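This document starts with one chain, in the form predicted on its own, laid out as structure tokens.
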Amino acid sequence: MNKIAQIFQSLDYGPAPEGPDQAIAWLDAHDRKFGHFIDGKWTKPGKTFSSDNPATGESLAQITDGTAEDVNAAVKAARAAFKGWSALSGYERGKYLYAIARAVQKHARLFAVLETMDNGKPIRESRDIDIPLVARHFYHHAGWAQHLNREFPDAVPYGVCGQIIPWNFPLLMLAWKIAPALAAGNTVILKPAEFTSLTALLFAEICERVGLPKGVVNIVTGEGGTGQAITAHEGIDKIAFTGSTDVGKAIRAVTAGSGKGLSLELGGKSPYIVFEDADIDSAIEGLIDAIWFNQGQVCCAGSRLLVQESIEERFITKLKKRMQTLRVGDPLDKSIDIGAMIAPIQVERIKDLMKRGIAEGAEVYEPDGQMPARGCFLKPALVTNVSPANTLVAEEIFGPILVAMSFRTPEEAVQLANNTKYGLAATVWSENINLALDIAPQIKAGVVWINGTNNFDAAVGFGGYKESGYGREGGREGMSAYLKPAWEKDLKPAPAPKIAAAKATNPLDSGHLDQTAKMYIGGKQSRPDSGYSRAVYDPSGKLVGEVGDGNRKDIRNAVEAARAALGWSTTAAHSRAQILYFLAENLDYRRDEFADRIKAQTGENGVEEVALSVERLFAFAGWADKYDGAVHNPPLRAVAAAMVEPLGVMGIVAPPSRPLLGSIALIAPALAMGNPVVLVPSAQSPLSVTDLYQVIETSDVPKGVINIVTGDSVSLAKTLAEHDGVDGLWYAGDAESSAMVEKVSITNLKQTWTSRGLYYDLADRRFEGDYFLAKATQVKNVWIPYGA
């Protein structure tokens, strides 16, 4: 049988090596050390590490550790080329963008083969995916630049912004960060993964080709250290992070209270789900994508299988066939399918994960087949007879490692799918379309694909719920991450609130009945747990009234009604605009009354004020049916559906000021959006707040959608800040306590929004639209594949 038979009886590939000869000769080139790139210029290098190709061993280069005076000298680079930056117009940036795309295309074959070399991906996967998603983000952003102040009126850039992104992607995460940043008009600095920092070096030299001005781009190497440099460093604007959830809530922490804007792309444990109707063969192939793609080192990596119980032997059996065809070698072999591990410690990292999940009663399939001798190599494995509560189904592994449960209803699926601390993006395989975007929007991700897999377009927004982060990178909302509203640098000092001094009285004394009002749970009243309660004082210090003291367990049980209530998230728009249209009417029909009451805690007439609170919840009824997302056309033969949904449980602490408006303003955009809340009315001025119970229950309000608490405003956002249950929290208050919510709040990650102990006008028509909308509810993007 001659060879070519053999092949085709066999069908076994023959090596295809791709050359790194223009590699090697750009490195050489730079006698393979590098310094910095900072305002438009090459540093002298300075303490350097290696940069190793994981494949081999091998030292590639010698890189720069930056120092802080490194990331001083970039901030202050980058903030002198602001002003010029940003006042260019939109064609002008995008001109540039436009030519880094250009160039990136012309170099794709050196990009592609040092991100290989760099990485240990297999070149397929850089050559094919990377580099030409590279390109497209600058071309998509180009085109952003020249239309944003049509689409994004009164939005400016933040400034100067930090960017570090992971060694995963290291050039694809690269673009998606400073094309967005420079279409907008932002000045960035970014520091690259220390262990893949070549590629974003060969970028700065394309900026310098391209005659980017002068620290509008500085790329700052080096290990953690630095980029902690950058987070914490006052003269940056916005941070943008991907990496681990760990280090995201370092971030989230050190940058509390600074007002800097904040975009943490995390980690990720992403459910892929097989329904019984599958085409099981396309499935399978789609999974082998999904969790063999760059070695499994991806954070929406499909490293969950969910397979319906009545074809999982089957399923199971197919699919460990399918990984006998599996190759592991060079990565710059075109032949390959998995490449290197990154870095001898993430290796062994996962073979620590093993042992434990091994311990915990796990069993292990691996493939047949030879390792390479040398380098980061791990086979692909199969894991199954797990319980959700084994660590290699609860952790994330970052390596090309495969979990496998079974289910037996559509319900079961979404249960054990949202069964974890992530939520970054999810796929389900059925032919049902039906079925499939009946659960698309039941799983708590920020992408779901339907019948496909790690699709990605600079059309489409990217990015995860719960402790998968938030932000989005790419699309529309990827684009507003990197911009504010103009007016934001106009806002002063909030005024002090004016405490009345209480006049010296008996507690036990009462010229009148008991008339205490009660917190306000479930959709009934209720005493405080505390057993106490707090005066209300008017301005010259007279009683009059009294409110429960809130605490810890008020909270707990407050959040455990608005969780049962988070079915108002899938009550049609139309009715939850009704529901609110009936409390702006029934507040209208005693307008008087409660314009007493305003009048009584502040001494302020308070018939505008109730006016204002009736206009803003029609306002936002009518929001409630019309702030929606839209549907993208990424390149290929599929749609992306962006969904606008509502965060979950909020918690919102009203400022100290306007007592009915304070309050009304907030919920009113959170309710409209489908959030049920636990509001935390004014400290000082309560009661109108409290009178508010029978409106909301002559209005049919669902119970436990709206839960009011009242007492000591920083006491009781610290509890809701420290609340797993708790998905969103506004605060408005003074700035230690905005930095300690912030701060707080990284246990879940929760998504905050603090008035810093500025003064934000909740008069303003200005926040009866977008503002809170935006802040109230997070995009999910489902890719809907179409065509035979």
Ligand code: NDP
Second form
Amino acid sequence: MNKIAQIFQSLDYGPAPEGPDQAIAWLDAHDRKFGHFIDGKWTKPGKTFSSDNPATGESLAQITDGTAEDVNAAVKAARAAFKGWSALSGYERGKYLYAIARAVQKHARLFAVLETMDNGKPIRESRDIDIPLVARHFYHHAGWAQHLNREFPDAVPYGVCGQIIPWNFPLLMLAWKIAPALAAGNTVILKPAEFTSLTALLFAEICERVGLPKGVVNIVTGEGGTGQAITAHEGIDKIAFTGSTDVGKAIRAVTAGSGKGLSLELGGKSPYIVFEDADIDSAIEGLIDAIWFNQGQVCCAGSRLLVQESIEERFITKLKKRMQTLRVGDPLDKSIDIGAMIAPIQVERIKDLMKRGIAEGAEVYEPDGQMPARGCFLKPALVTNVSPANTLVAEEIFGPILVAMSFRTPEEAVQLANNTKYGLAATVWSENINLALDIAPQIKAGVVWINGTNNFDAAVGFGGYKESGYGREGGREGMSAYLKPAWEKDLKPAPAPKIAAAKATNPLDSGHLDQTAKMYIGGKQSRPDSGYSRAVYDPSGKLVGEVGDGNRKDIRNAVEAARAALGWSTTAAHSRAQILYFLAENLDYRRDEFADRIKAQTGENGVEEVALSVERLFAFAGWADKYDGAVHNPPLRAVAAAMVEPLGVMGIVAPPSRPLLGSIALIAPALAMGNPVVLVPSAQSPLSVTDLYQVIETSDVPKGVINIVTGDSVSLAKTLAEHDGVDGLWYAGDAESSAMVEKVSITNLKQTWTSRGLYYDLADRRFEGDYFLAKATQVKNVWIPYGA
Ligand code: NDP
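Write the structure block of the form predicted in complex with this ligand for the protein whose form predicted on its own appears above.
What follows is the entire complex, opening with the chain shown before.
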């Protein structure tokens, strides 16, 4: 063989080291000791910890561990800066973002080298992926700043945002957080991860150099405790977090009831599905990138290979051969594929997980390649002979470890892919576009890459389903995560529900047969599990009727029925619209009867409420086939289809007031978007909803799509919040139980909306549009490459 052919075979090439001189000069210029960047000034270093180069173990600099006082000072500065920053025109704010983008580009090499030294990632990645994406993010958001008022006319910024980021993409995660926050007019306090603060500090210097108004960006370094001081701080209006699911859940619990905005971008265990008709060589190269990008320390790493049985042997053989050519070593060497792990503690964690997996039967393959003599390195590994229950399949490893399993049919591939508590990303390889586009919507994940992997762009939202979190970063969805409706600040406390004192009556006096309204579960009327009923009184205390007193078991049955009806989400939007129109029509047909019932329960004239309920059903029938996605054109040979998908099963606990509209206004958007619902109507006046059974039955609503459980709103809301089969929960009630709902929702990180004791006048037409539609949906971006 001649030499060139040999080189192609062996992929053997010499080292190409990148010089660290500039980065070292920058560190030395700061005496390798840093304080925080607060209110446009550098604080004196306080108690410090060392930031080390994981490839060498050498200390790079001393970083200040932020205290509660530091966080206080940063919040004060950000609050003071908010007024001026949010009052700037979008054009002015955009110009600052543009200047930051330019400066990042100008100093790209310094940023890339510093990032690689601090984090251990190959310079190839920091130079060609992280830093260019950072600049792209600021450019993109400069545009959003300028067009904000036109594109989000009724929205205002949250105010002061607390942002906490991890160590795996230090500067990129900073950009994903700071760019949209600033574009929307917020000011920020950002805490980088303890292991990787340096590029955030360099970024602070860039903010200084471009003349960003003081206090708009504050960088407070520190450990987990500094993060806790941020999440608990009362002066912060929104928390944006990227990191582990455990800490994400802790943050949800801490912020419950505070009214703070929250977006969580958490862990993953993303499937990488290879069908038998895939271009195998491309799929192997994609897989190398999917799992060994950044040493596998990537939330969306394609860490679970699912390969079709018919090609499994061939694929695994090729993969092992390719793994032999992977180079582990000095991250500053441009010819290195796999750099250093973040820290010894992470290596130990992974080794422990491996031991557990092996004890459970896993087999491990590692290539022979040489390993560096010192530093924090791990060999890439392929794990086979595992069942879905193996620790290495179930847990997020966050390292260079790929687990492989096989499947026989597309259905089995989808089942295995979704067999995880996470839902961040997925990859599908097939030359059959019909098959790939059939699989993508079935996978419960926020991003699906077809015949590619790890594509990211500022214009395309990124974020998770299920326990991978909520909220999106990038694109329109990412912007809306930093905005809230302008009218929210005018909401007044909801009046306490009028609870009539019951007049003493002998229960045996009713004189007629039992007329207790039943629950409605799975398309059938059913008696409450408890056998008990609740009396419904009018304002004078007169008995108007009785309903079942629902309990945990009724909720369980209703959720089961709703899950069995999840096919509603794939029912054509046109058909969902037709059914909502039909509901409206049948309700209108019986408007007098419903108006009378409202009057009987509340003493108020119900004519207008029934008319509004009919109109609201019409409104959301109209939305069913219109509130949909977009197609993005990122700067790659690909399109990204942003698909609007329902959350899944939704629990809806209606407010005490407006017995009919209170329920209709909330279930209509959920149903329009394809969510089966478990509805708990007003506890005081539930009869308007129990009267709906016949309307539902005559309107072609598939069984299980609307389930109704009557009873005590608070205890039923708690049961719904605890239930892992509920994907989204809306609760209209007092502040204390709203906080409870948010706190308990961490079980499976279901998405919640609560009214927090405020009065949302659901008759208002502002609730006829995207306010609830957005909360009933999540966006999945499906990346589809093109080009012959
Ligand atoms: P964490 O979730 O612990 O840390 C993420 C960020 O949150 C860091 O800035 C951290 O500070 C901060 N933090 C830690 N505890 C709290 C708290 N109670 N309140 C507020 N902020 C807090 O991730 P780790 O870095 O410890 O990594 C652990 C595991 O998390 C990894 O092995 C991996 O599985 C997963 N992970 C997932 C990421 C993702 O992108 N989805 C990213 C990073 C990790 P500090 O670093 O100083 O502790």
